[in-house]
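Next up is one chain by itself, shown in structure tokens, the form predicted on its own.
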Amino acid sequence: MELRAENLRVTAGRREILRGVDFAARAGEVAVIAGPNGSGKTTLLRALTGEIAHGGRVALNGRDCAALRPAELALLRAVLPQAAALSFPFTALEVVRLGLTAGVPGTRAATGRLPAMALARVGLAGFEGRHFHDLSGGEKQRVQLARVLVQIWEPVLDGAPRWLFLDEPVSALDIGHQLQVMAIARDYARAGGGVVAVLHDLNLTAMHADRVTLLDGGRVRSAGTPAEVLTDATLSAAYHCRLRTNTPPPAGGPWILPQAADHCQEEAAE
């Protein structure tokens, strides 16, 4: 099963942010949305999850998302935004408990142990009683990830994959926790779920993505495997500076280094 979007268009005033974007992601894989600042990455994620008005069609597991009730969507997918404001003095455990979804048979939610298990999964065991506002930026980000995981803890429900949507999930994290979060995403996909993540880090993308969609100026510049998308020519054109991909042993995946950054192109994106 898959997530499929066709001809997505989003406008803000007279500005067209997404210009007829097609997107696909398969269960069992990590799909990364990459691209320069302002290319439409977060807008695409928010259109895929129905958070903003858009033209075009989005289908999840073969069902038109526009026809699904909010409660049905909550059982199928969970969304981690870039930032989540919190006005109340909740503890970390109380924040994570917000993700519990009622009416799901066969999950551990009924036992009451799931929120603590999710905190442990993101490396925050023992933080249950800590107040959210007292945490560091990276700790807050991982608490919110635990909340999202609780919502769809089991990657497959009644034979259908469930989906994680992650908007820059490693932006406030050190390298160790970045790798931890990406491992969580890969484990979720390998267990049968689907993962769609917005990432800025091209090397993390190369390491962990099964499929990459590279946006540029509100359009898809390239889509495919990391090896197909993360090439010298494609990246240099999208980011308007000279980039070079390399292949380190033993994994054989691409990794990216900026070359002659002072020669960045000044012309506007297409």
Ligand SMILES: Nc1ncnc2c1ncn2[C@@H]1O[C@H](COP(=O)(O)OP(=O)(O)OP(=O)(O)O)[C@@H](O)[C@H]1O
The other form holds:
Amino acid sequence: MELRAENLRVTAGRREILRGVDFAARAGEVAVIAGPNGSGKTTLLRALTGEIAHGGRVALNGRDCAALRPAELALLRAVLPQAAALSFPFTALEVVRLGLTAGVPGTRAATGRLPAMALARVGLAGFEGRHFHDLSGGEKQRVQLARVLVQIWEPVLDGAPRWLFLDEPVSALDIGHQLQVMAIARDYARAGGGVVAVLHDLNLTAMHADRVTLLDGGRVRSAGTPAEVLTDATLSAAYHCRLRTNTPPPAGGPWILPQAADHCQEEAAE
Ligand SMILES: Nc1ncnc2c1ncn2[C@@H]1O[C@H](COP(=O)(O)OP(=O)(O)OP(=O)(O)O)[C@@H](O)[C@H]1O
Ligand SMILES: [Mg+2]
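What I would like now is the form predicted together with this ligand, since the data block earlier showed the form predicted on its own; can you produce it?
Shown next: the complete complex, the earlier chain at its head.
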């Protein structure tokens, strides 16, 4: 089962934002979309999830997305937007519960426990009654992720994979919580779901992506495994700066190398 998009085109006025983008992702894998600011990552994600009008075709699990009803789409995929504004004075638990309104099959008791379980999964056990507006930026981002998770909690439904679309899910997070969120993505894929995430952090991408699509100027500059895509020449050309991969930092400089989200998993289990 897979996600496959062909020749995606998006225009805004006379500007071409996506110029014939092909994209593929497989259930069981984490697919990362990378690229400079303005290269079209969010636009691609929104085209893949059917949120914006586009040319070309998107097929999810072999079904043409344009033919799926909103309720069917809501059962198949959940979307974490790059920025989510909230105008009501909701608690963290109420925000997460919004994910349930998209339609989660299951017993009332099971869905009743789900929001609290999702908060614990993102390391926010005990935050249920906290006001969303009072939370820190990283806490808000993780509450929004919990909301997305409850929408499609089980990675496989009736034998078909479900899909998480995450637009910069770690942009506000400290290094430990970045690893925790990437572990959530990996677990979702390992359990049979599909994950498509937009990431700016190339080291996180190198560590966690099965497949990378590097956008540049609304086109695919490179697509493949991290080793194929994350090369000196490709990255330097895309980001307009000199980048060296697999090179130690200058002598004496600290080099932060993320490994695993140990303390965060303990925190979630408490
Ligand atoms: N509705 C719109 N009208 C006009 N231009 C738009 C519209 N939406 C996006 N764009 C432009 O299209 C380009 C791609 O935008 P997009 O949000 O997809 O970039 P991105 O790769 O997600 O960037 P970032 O890393 O900053 O989030 C940008 O130059 C943006 O200004
Ligand atoms: Mg974006």
